[in-house]
Amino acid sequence: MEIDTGMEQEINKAAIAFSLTSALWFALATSMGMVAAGYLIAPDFMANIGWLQFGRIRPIHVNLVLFGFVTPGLLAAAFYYVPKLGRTQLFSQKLGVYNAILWNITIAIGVVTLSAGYTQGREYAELIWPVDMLIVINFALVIVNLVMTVRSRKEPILYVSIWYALAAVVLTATTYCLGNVIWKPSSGALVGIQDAILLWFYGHNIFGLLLTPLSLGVAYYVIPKVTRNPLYSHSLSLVGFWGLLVVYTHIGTHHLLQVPVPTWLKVISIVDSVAMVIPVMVFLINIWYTVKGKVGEIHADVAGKFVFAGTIFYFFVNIQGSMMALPQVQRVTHFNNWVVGHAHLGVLAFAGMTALGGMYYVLPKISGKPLYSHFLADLQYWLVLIGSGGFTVVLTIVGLIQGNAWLNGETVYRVLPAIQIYYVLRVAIGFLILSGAYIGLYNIVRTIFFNPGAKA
């Protein structure tokens, strides 16, 4: 892997800061996930410790994965490839570093407030109003830095990765304000069914308009670089970009098919959920044809392996998501562990693997040092890969058991003994992901700060 000069390190401090942010919170997020999984085996687990109860740990885990691990990891890559593709420098490294510091402060405040019981009680929108405002400010700072970088570019053509990066941060800043109802600081919510509609417009677009475009931007940059192949089709890349923005925006209501939302809105959400096959397959055809004949190069490069595995998981999460939007399928899959497995498949397996691949690709370039240990990076790859796949299989099985039992009139408590063994397996598989997170944190910290293999 090409190693850039020490000067390159000086102009990439923002990317370094966001890489460290992602690695740190990934370790803490998986730790919180293990605690939450423990409660499903032993409900009285740490029963007398209020700030570690399941109802507080679960939203901490979710928000740490979304905003602590995956988003900063993908942004770290964006802070590198946006100026590279524009043949310019990042608008302000100092702003980027301050942004990362504020980002960490925001996440830390979110963890403390949630553990203390301060919550708005809305899924994916649990954080209280002051934390919401800090998140919006963080995204605004990212927007300023990236937009001003693009404005000063020397390359006249905007490569598709830049399109995805800018769309992700601009659209998320908007949808976050809407979904968290920031104009109502006292409640952070509307009343009745309107709130549910707005919440799931935001909730699904956190994945569709933040994690997905940032992940696809990383894939479009890393895969051609690793394979040394030109992108198969720039036209297809733009078709996929606009297809994603047009189709994905309206699918959140498929979470509400069982409630009295307008029928026309349900129909749009179902149709667009199925239509998501189009932009997803356009992207996958483009990437996989770029890889054609170069699978060996992909598996010889740790960053390439992570990102390519992410594209495969993207295929499965899309097929699963399109099926889940069908009312007949939802009769079995809704409100049970099938949905939890689907979320882990999308956020951890697709976006998380892609974020790790993006960081491993840019890390030697932004630090001016070789990766501390390729062995540890490979070990993390296999731990996260097996863990993500195992999670999906186990939680899908549990969901099918629960859904079919409930559909046949069985009570909730009588189903619990049948799925206990799967919860034990879930914890065992979780240890793989937990180990991978801490190994990655060690590897990244050693690469940047304590790297005996680097030149003085």
The other form holds:
Amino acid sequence: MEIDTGMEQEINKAAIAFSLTSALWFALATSMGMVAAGYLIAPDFMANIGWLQFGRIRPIHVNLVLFGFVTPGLLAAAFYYVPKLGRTQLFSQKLGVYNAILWNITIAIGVVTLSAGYTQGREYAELIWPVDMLIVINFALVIVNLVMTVRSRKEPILYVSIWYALAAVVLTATTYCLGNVIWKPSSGALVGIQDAILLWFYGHNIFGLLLTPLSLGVAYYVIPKVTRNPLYSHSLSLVGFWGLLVVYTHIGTHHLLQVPVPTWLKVISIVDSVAMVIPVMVFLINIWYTVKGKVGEIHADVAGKFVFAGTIFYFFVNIQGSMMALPQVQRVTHFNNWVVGHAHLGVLAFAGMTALGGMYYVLPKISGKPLYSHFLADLQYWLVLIGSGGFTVVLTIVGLIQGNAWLNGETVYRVLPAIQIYYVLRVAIGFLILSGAYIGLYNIVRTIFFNPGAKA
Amino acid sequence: MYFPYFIAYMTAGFIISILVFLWALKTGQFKDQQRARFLPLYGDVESEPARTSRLNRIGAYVLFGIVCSGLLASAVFVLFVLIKSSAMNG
Ligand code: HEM
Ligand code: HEM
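Having seen the form predicted on its own, the form predicted together with protoporphyrin IX containing FE:
The next block holds the full complex; its first chain is the one shown before.
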């Protein structure tokens, strides 16, 4: 066990509440993913249950993984490391706990409204106006808590993780308003092509200005901790931070290369998608040099290996993303399962694994109790790792089959028999992730509430 | 009229970023970077690092295997697209 001599941390209820939130919705989100995957094998699977239609389950799955699982998981870690790095206490535990409660209410309302058919029909912005407002309020509460914590810090220098955490919540609160067109409550949309441009500016910022910076913040904290090495270079990490802000904000239009948006905008998005290699490699070089010589230690620590695997997948999803932004490549990969593979690689394998690592790292510290079971955490690691790898392979193959068939003028329905077997495989692999999610939920609940290893 | 919102957002974003950057310069956020590297380690008493075992090393190799196969697959794919597109362009 690690002993801290520095600022004694109180039991961090806010971080505990966010960890529980994340673990719970992870389990429900993957369950929804399985139902959605079931429809792709057998389209009339549960077909006469209106609120379980594919068109409703899919956005529920996607919103749950983004706002129910990954974001709260990463925030749980931030609620721990921000005060710790500032050598202070969290501004308000109470605010944090109320925030988590409101967060859960928001997500629950989101699920109910989506399943009742209330949607604004724009990807990643499906939630209706009242839920949008709740989300913005939730982020505002997180901002207040973290900014006030940073203001009361005793360490003058803001470590790079703090920069990332603050940027993520502030930028998301604002781009969320813009992307959801909150000044038009009834439609939540503009009219015409500019709506698509705005939507994908926002959509990509969900990955680029929310999940990515929060994940990098966790990695920059957990990796030095687990390896007991100082960060390779803090200056480099700040270059990466400002580089990410400059480059990532311009790439949304790469989702619209097959759409009549202005060519100059496409060019900017493609150039910056390729330029993403710079902030990405800056981060990876920094982190991998920090790990240098300690790969064994990293893999002996369950939190360390979750986060380290996250960095490997970060490498992939970005290299893949830069390629997918090239029009030549996108002629094959667009509008098919290749993109769904990329999405799971990014949101699950990179951000999701990092969130799990962050939670496993902070859990013993925020609760003052040892992890209930290292074995279960280890098992979850392998289930999620193999599941993520498997998803990527299977969905990529399906994408290539579809992309090629369509390029060759094949009609859609004639391709379907060829890809069905892969959909079956996706469900089989999905079971691994599903079990991983429920095992994680059990482990986290047992760690916090019914922990036999806890000190009296 | 949608673009006033865009312009307002971009201008505000730009100005706020510049202000934050200047604040960072003024408060010495870019100084003392050698010490900053050690910030996460502050307060840790020397504690036993987690013990590595054969299994952990195997874990690392498995991950390495995934990395290599991913890289290989990506390379093959790019090659495939390039060949295909040059064939289509004549
Ligand atoms: C260098 C960084 C990245 C680049 C250049 C990039 C590029 C792309 C491109 C071009 C698409 C659109 C593909 C198409 O529709 O044909 C896409 C989709 C997507 N990307 Fe990335 N990506 C990057 C990183 C990430 C990361 C880190 C994540 C997750 C955390 C992510 C998550 C997604 C998701 C979820 C989609 C699917 C969007 C949809 O629903 O259509 N990407 N990406
Ligand atoms: C049991 C595990 C899972 C299964 C079976 C599953 C299944 C699915 C299915 C069927 C879709 C719809 C794809 C389509 O329309 O063709 C989807 C989309 C998506 N899933 Fe999952 N999923 C699982 C876990 C996850 C997890 C854990 C995450 C993130 C942490 C995630 C993130 C996403 C995202 C971001 C999309 C949107 C993709 C896009 O629009 O391109 N999924 N998933």
